[in-house]
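Just the one chain here, laid out as structure tokens, in the form predicted alone.
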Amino acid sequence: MYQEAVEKAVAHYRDLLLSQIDRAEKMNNVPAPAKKEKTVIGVVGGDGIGPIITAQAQRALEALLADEIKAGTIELRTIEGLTIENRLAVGKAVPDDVLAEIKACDVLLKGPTTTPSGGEQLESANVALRRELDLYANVRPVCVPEEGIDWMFFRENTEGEYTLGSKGIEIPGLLTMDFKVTTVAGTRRIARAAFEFARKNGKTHVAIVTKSNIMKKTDGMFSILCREIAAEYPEIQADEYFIDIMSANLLKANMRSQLQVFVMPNLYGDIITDEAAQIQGGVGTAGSANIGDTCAMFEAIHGSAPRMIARGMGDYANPESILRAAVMLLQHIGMPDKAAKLTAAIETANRTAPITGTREGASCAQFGDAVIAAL
């Protein structure tokens, strides 16, 4: 009864498997990045509240980098077209012309983009960009000093459930299957990124977060390879936690100060960093870095807030998350002093122009004005 559907599924799976083998082999042959005289920063607005909040981060970068822009060592380049309307019109997660513009940049500051849910609709633009640019390390800091929280999350960004998330198998009327992918090279490089960060920043503990007791092949290999990398860093204690208990541990006051650096597969990292951001003050307060060997993308960790737009409240969206992403961008391109200035300006704006998400609080533009004034 289902023989034809099974044969189609088997052929589909074969193609997927071959494509993932090819991807895994290419990871071992990444060319070293060429040195450039000018750093091109692409600014992508995105959807919903994306252009609103990104405009304020662009203002801050223009103010901080005015001398470098004038000297021609840095260029801020606005990239249009990564909108849900344009992506649906051409049927691609990232239109070809937009992708070409993005690939011509060294780093990106990107606003949130909308991803349609369910069915055979578009793949996430974020997932597509992470794959196309090989941005394998999603790095998210969370800091609440008064509660002893100083966390850095390293989430594998190109594999797991996300790499084939729109390419599952369906037996109509009976079942569906999606796929989770873990490669040796992909796991080793995210593990090394986490342990290198720990060593360079004087951290003494790395938490390896999996569900290897259930996902024995994928998470099992992730666990084994992380421990192999950990053995190269004897000064750092590495412990494995299951994702469910770690989600609970983030809420335990007596555990918080013991946790420092985390490394984990894609889906778990997506979920648990939102939980951590909520502890910090909400997803609107957290920035995110997506880092590869030749390119990097910095963004807010939240979505495009379509309900906020529908209520006519987009102008009251909080730009702190994308401004925090801009801080990480400045750190990445070797400008820690300017990153520190922007951090201080954001903290000042939180006091002088607090955003509440309502008309009683400051607007997004007013918060941006306060940041510029503090700079």
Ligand code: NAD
The other form holds:
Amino acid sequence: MYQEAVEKAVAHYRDLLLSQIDRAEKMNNVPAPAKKEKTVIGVVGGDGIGPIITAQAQRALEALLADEIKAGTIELRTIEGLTIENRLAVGKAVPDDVLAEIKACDVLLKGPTTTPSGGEQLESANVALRRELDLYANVRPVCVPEEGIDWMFFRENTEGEYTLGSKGIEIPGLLTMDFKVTTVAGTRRIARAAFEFARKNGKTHVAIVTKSNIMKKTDGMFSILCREIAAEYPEIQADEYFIDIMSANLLKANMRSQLQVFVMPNLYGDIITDEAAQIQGGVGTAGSANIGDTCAMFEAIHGSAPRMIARGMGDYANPESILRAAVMLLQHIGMPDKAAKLTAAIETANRTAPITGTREGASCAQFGDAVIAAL
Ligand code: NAD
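Moving from the form predicted alone, what structure would you give for the form predicted in complex with the ligand?
Below is the whole assembly, all chains and molecules, this chain first.
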């Protein structure tokens, strides 16, 4: 009865498998980045509150990097067109001309982008960019000093449920299937990134977070490969946790201060880092880095907040998240002093122009003014 649909699905699955074999093989042949005279920082506003908050981070970078911009060693390049209207019009997660401009940059500061859910098959711009630029490590710090929390999350960023998220199979009226992909090279490189970070920063513990008791092939291999990499770092204790209990552990006072570095597949990382950000004070306070071997993209961890825009509250969005992303960008391009200066200015602005999410608190632009004043 379903023969035609099954045959179509099997052919589709075969194409997917071949495309993933191709991707996995290419991962072993990534060229080393060329040394450049000038660092180009692309600034992409995105949708909803994206352009509003990104404008404040751009102001801060312009102020901090004024000398380098004047000397021509850094360029801040505004990239237009990564909007939901434009993406829907051309039917592409990232329009070709925008992607070409993005690829010409060394690093990116990106505002959140809207992804239509369900029926409309437009892929997430973020997922597409992470794949196109091979930004395999999603790195998210969460810090609550008064509670002894100093966490660093390493979320695998290009595989898992996301790589084929819009390419599932449907037998209409009966069932749907999506796919999860884990590669050997993809797992090794995220595990290495986490353990290298731990070693370089004097951390003594890495939590490997999976659901390998259920997802036996994909998470099972993720777990085995992380343990293999862990064996090369004997000074670091590596423990495996399942994602469900780890979500609970983050809320347990005596447990959470023991945790330091986390490494995990894509979907678990997506979910648990929002939980962690909430512990820090909300998704509006957290930045994140998407790092690859040749390019890196820095962004807020939250989305485009369409409901905030619909309520006319967009101008009161908190830009702290994207400012924290700008801090990570400065660290990444080798400017730790400027990164520290921006962190201090954000903390000052939190005292002098606190955002409350209401019209009684500071607006996004007023928070930005306070950051500039503190710089
Ligand atoms: P969201 O993160 O946009 O909003 C969740 C909640 O947090 C809302 O109540 C919102 O008002 C609040 N919020 C978010 N950022 C804030 C800020 N800076 N200041 C104050 N409050 C803030 O999540 P959502 O509603 O699930 O997603 C909206 C859209 O964003 C969807 O299309 C989704 O796909 C997309 N999204 C994009 C990214 C990205 O580009 N990196 C990440 C997540 C979601």
